[in-house]
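Okay, so here's just one chain, in structure tokens, the form predicted alone.
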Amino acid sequence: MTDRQALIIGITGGIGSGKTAATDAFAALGITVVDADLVAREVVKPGQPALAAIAANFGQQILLPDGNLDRKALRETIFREPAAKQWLEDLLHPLIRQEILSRLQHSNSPYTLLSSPLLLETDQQTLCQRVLVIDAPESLQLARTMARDNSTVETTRAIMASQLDRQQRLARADDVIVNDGDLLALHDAVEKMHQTYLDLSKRTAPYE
């Protein structure tokens, strides 16, 4: 953090419970939002060394034809490999941390939106000063991301399986917008949640 910056609300949510349409909504009301996923997506863009000791650590059936990186079967592969994922996590983690770090320092918004899918399974909540969880029920989740990631049941259900489950998630929650209706509904949470957190950044911000 820096002297412009007091508040970062880290927000996650499992696979399917719509945190990026909820981030996404953040956004447009001009709130700055940190992501987890598209930083992790930067470090492994061809041409960066992390995606050079992916294929050689996979081998090169792991690359598309284009060079860049083949997700859906690096996916499948840590998921049925515990060791793999392990592996991949070890390089990985490091480098997006270090690249979040710069990126919230950066921000210039009242408050700062941290969003990752691991906030709570990793040391990226301790960037934050509250977590919002975007929540909705497991059977929706299920649905969501098999509708949008065309995968299987068994990849959906073992991704969810890696993460913390509903009733953890929600357990350490300071913040939850459930995310069972409609997009219009969903805005309004966000909204009413958005005032809570610009009065919090009025009251948390540092002195000049």
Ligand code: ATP
Contents of the next structure:
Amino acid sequence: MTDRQALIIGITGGIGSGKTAATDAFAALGITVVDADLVAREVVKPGQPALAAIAANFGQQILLPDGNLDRKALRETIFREPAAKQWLEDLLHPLIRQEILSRLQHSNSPYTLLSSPLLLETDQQTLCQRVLVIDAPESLQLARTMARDNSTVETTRAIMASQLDRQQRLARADDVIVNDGDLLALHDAVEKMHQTYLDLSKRTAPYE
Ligand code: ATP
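Having seen the form predicted alone, the form predicted in complex with the ligand:
So here's everything in the complex, that chain up top.
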């Protein structure tokens, strides 16, 4: 790392908007992507202190026979008990934030992406100088998610309803990529945004 202030771009979007397709394209251009979802899963892997704390709090039945976290059992427990949900969030959020910070600090690409479906719903956005929203019409979000996950309209709509709506998300964006064309169009849009961020990254040096 240098003493240059690192440029961190938060990237978010609703389910099926194309965040992963977009971050894959940025990664192919050599940009480090820190994935908040991945970090959230890694902090509760077997051997991690957080998993031991969860098992001590909820009992061994919260673990699968292979030692992994039984996510379904945990979801059901916190659905029944709001206090348990709070306890879990108090345990995991600082760990997730710390791990995200460490990965951002170790990045040495010209700028770094923090990808998170909950960027705008959590304090993760405070780690970023700019927010890039991947935007798609809701009909496309639905169609793409259902094709990818083999899920029903009802399940997909329920997830969409639990997220920020499109207008709220767009209102908080510094930059937007509208992903309503084919993948080639998305890659073109990513390359243009990449150039903008490269230019910006040269200007974020504190003493230039
Ligand atoms: P989630 O929040 O559920 O993780 P996401 O925002 O990461 O979703 P992706 O997984 O990138 O969304 O995209 C959803 C599906 O739509 C994937 O199968 C992806 O390959 C496909 N897809 C994304 N963008 C396009 C596009 N422009 N043209 C065709 N297919 C696309």
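This is a predicted model, so every value here is computed, not measured. Positions refer to the first chain, counted from 1.
Going by which superposition fits each C-alpha best, residue 169 and residue 72 move as two different rigid units between these two forms.
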